[in-house]
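Only one chain is included here, represented as structure tokens and corresponding to the form predicted on its own.
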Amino acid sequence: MLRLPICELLSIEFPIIQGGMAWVADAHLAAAVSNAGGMGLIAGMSMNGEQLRAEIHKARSLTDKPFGVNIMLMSPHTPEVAKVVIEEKIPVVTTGAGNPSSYIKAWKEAGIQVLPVVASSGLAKMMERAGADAVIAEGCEAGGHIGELTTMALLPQVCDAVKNIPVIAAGGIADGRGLAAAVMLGAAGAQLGTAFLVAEECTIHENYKKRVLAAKDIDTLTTGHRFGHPVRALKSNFTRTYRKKEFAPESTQEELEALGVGALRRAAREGDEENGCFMAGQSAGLQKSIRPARQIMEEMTAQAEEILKGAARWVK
């Protein structure tokens, strides 16, 4: 059984963690990852304090393993959902769109392993400093915010720039080939947001799944690098529509950040195709079937061990 770091450190099965998607990333899929050995999370983005509260109550009702929390560092409820996960005693949180150096202090002191996403070396020796368990290198492949590197490109360098905690790869891993690169890259785990999204467990709209069973490996694309907040989704009517508007000269950032306000839960939720954003990397043309969490997890990592243990017959 492939056996990484991170499963000791995090106490998990899998060396598996469920991306934070926002509008996707509820109890029910957190706690199905967490049931099934990997490790689950909520996504905290979309909530207030108290619907994180809630909703990770709602959690508990349906696992009695470990689960985190995302938190996503743009949104106005940063303050608040970082308290909650204090008062709560969430075991694990990882972060993204920002830095949470001004958090980490605090949230280690209440015992809760953090693990932010970075998308540079840079970023990534900051938060090895500011005390964090691990970082969570995340490359442009990956559905939602991104940034500008690869994942083949920035996993060796992050794995360079940090001295003493691991490093978990994201961004286009979506089977064992993928897992036993980054492993291969140095990489002590991974995590998966793409893979997750046709998990039966997961509670997304059904037009939402289709659409990435669906799709090629051409069919992603990134909107919002203009005012320097890309995010790649699958092509659709949104999102050809935002990009011919991103570009035309008269448009304005608050215009752009209005179209975009309720795109992702329009999608999720409500599986609307013409006004709808669904997010997703480039490794949704890997996606052909709806399947429990724990197979998705189960087939990953036995093709990873099973190429891992081959890669010495080339070797002479």
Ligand code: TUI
The other form holds:
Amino acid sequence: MLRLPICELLSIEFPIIQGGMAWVADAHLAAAVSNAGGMGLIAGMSMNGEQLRAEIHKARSLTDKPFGVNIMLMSPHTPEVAKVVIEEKIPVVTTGAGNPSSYIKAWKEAGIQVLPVVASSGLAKMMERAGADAVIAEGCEAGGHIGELTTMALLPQVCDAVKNIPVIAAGGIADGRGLAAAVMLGAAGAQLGTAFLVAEECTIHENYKKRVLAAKDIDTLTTGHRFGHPVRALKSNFTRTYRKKEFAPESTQEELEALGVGALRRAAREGDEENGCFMAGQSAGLQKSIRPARQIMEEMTAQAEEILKGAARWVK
Ligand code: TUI
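Given the form predicted on its own above, I would also like to look at the protein as it appears in the form predicted together with the ligand.
To see the whole picture, the full complex is given below, headed by that same chain.
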């Protein structure tokens, strides 16, 4: 059995938390991951306060286990969603795409465990000082909105930067090899996004799952660099069009934002091959089959355990 520090911190069987994927991480997926022994999360990004409250109630009808909420800080609904997690007594909040400093005090007073995603050691240090319980160091192998550094470079630097809180690894981790490597770099657990896209219990459109399963290592790319919000997704008609427009001198930020709005929803909920943006990480090429969430976590941790046990043979 692989027991890492976040098993104790979050009272979970597997040292795995689920990424807060907008339009993907709904009550079904969150409840399934929590029921299976990991930490499931609902993504608040695509919802206003009342929609999130309804999704939380739905998840509670599907599991007795604790689950968390991910708050995407660029969302216009952040202030109301930040209140709903307190009112609903959500035990764990992860944040992404920004600095959650102004919310942490209120969440801590409400007894919430706060796990901000960081893409730099500077933000990690700031989060520790602000009272975060752990940080999630997410490398740019991840899908969706990403920072500059790879997991390999970011993770040990974040581990050095924080003094007393665990660091959870994210970005590019899809099997036991990735989990074992993350442990070697100092991780206390891992966050998985792309691996759960193809979980049996994930409710996204089948076209999305098919695209992830068909992806090779070089089949993701990033868009959005020109206006400062890089996003990783599977190559598609959408990313080709967006890239062309992004670098056309006459394109404005408003025009590009309008093109992006709704593209993830169209991919996840409608399977729209023409206009959908199929966000996924570079580990898409490692996803070979649809499996239940429990099997994903069991196989990953069993493989990591074997690798970590066997690593001593290299030391003479
Ligand atoms: O947030 C994510 N991934 C996401 S959010 C999202 S929704 C979206 N849709 C369209 C365009 C843009 C976003 C899809 N995927 N991951 C967590 C994450 N946070 N990755 C990187 C960061 C990050 C980056 C810089 C966190 C903090 C940061 O610095 C903030 C600061 O102010 O210092």
